[in-house]
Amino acid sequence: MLQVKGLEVAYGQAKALQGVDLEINKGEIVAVIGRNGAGKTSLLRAVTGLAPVIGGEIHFQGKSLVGVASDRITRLGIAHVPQGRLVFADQTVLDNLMLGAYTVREKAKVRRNIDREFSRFPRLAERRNQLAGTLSGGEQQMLAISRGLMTDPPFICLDEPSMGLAPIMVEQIMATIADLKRQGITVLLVEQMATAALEIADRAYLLNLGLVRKTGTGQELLGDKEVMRQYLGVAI
C-alpha cells in the first residue's frame, strides 16, 4: 500500500533521513520505533507531504507522493494525527471533527462519522460542546484520532500518541489502534515507548540517525536484547 525507496529528509543542511526503505502492506499495523532525533517524525512528515524531501520516493498505492500537497494526500486516503495532538483548542469538541471532515461533501456522512467516533470514545460524545483545549491529555488524544478518521481514511498515521499519557491511556490508545487494523485501515505508527508499539506491530522499523538499523515483526524486535539496550535504552 506504502513503498518509500531511498528516502531522504533534510532541514538546511542537516539530513534527517539518510536513505530510508520501508513497506507497508494493506491492512497491517507497522510501527517505526527509535530515540528522540533517530527521524521518525521526519519520515511521517515526509509520507504526508508535511517535510522537505531532496531524495527517494514515496509511493501511495501506485502514486508518487513526493512533491504533492499535503491536502491532495489527504484527499488521496491518508490521515495524519500528529504528535501533539494539535487539536483546536478554542473550538468544541464536535467542531473538531466537523473539522477533520472538511473533505466529505455528504452533510449525511459527516454525521454518520461523528457517531461512529462518539461510540468509538463515549468520553468525547460526554463532552461534545467542552473546549478541547479544556480536555485532559487522553481525551485530547481521543479527540485527534477521531478527528484523524472522520474522511474513513483506509490509510492513519499517528505521531507518538501515546505522548505524555498515563500509563492505563496508553493501553487504551493502543487497543483503539489495534481496533483499528480490525477494521481494515492500514496504520503507521511512529512511536518512542517501544514495547507498546511492537507489541500491537505486524512489523517495525528501528531508526537510528536517519537510517534504518533493523526491521522484523513485532515480536521479532520486542525480543531483541541489541535493541532494545542499544538503540531504545531499554534494560534488559
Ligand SMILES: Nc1ncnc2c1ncn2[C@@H]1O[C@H](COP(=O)(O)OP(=O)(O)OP(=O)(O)O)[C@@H](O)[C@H]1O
Contents of the next structure:
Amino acid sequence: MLQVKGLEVAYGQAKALQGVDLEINKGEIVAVIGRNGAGKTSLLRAVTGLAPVIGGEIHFQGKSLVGVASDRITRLGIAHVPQGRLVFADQTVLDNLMLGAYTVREKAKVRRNIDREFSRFPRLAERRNQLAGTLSGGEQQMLAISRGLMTDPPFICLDEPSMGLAPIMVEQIMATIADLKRQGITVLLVEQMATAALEIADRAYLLNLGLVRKTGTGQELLGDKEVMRQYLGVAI
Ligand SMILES: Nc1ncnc2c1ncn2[C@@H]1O[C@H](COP(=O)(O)OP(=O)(O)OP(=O)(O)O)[C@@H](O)[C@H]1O
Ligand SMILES: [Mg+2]
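Okay, that is the form predicted on its own; can I get the form predicted in complex with this ligand now?
The next block holds the full complex; its first chain is the one shown before.
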C-alpha cells in the first residue's frame, strides 16, 4: 500500500533521513521505533507531505506522493495524527471532530462518523462540549485519533500516541490501534515506547540516525537484545 525507497529528508545541511526503505502492506500495523532524533517524525511527515524530501520516492497505492500538498495527501486517504496531539485547544471536542471532517461533504456522513467516534471513545461523548485544551492527556490523544478518523482514511499515521501517558492509558490506546486494524485500516505507528508498539505490530523498523538498522516482525524485534540495549537503551 505504501512504498518508501531511498528516502532522504534534510533541514538545511542537517540530514534527518539518509536513504530509508520501507513497505507497508494493506491491513498491517507497521511500527517505526527509535530514540529521540532518530528521524521517526521526519519519516512520517515526509509521507504526509510536511517534511522537506531531497531524494528518494514515496508511493501510496501506486501514486507518487513526493511534492504533493499535504491536504491532497489527506484526500488520497492518508490521515496523520501528529506528535503532541495538537488538538484545537480553544474549540470543543465536537468542533475538533467537525474540523477533522473538513474534506467530507455529506453532512449525514459527518454525523455518522461523530457517532462512531463517540462509541469508540465514550469519554469523548461525555465531554463533547468541553474545550479540548481542558481534556486530560489521554483524552486529548483519543480526540486526536478520532479527529484523524473523521475522513474514513484507509491508512493512518500515528506519531507517538503514547507520549506522556500513564501505562494503563498506553494500553488502552494500543488496544484501540489494534482495533483499527480489525476494522481494515492500515497503520503506520511511530513510537519511542518500543515494547508497547512492537506487541501490536505485524512488522517493525528500527531507525537510528536516519537509517533503518533492523527490520522484522514485532516479535522478532521484541526478542532482539541488541535492539533493546543498544538502540533503545532498555535495560535487559
Ligand atoms: N524543522 C526542523 N528543522 C531542523 N531540524 C529538524 C527539524 N525537524 C527535525 N529536525 C532534526 O531532524 C532530526 C530527526 O528529527 P525527528 O523529529 O524526525 O526525530 P524523532 O525520531 O521523531 O525524535 P523524537 O522521538 O524526539 O520525536 C533531529 O536531529 C532533529 O533535530
Ligand atoms: Mg518525533
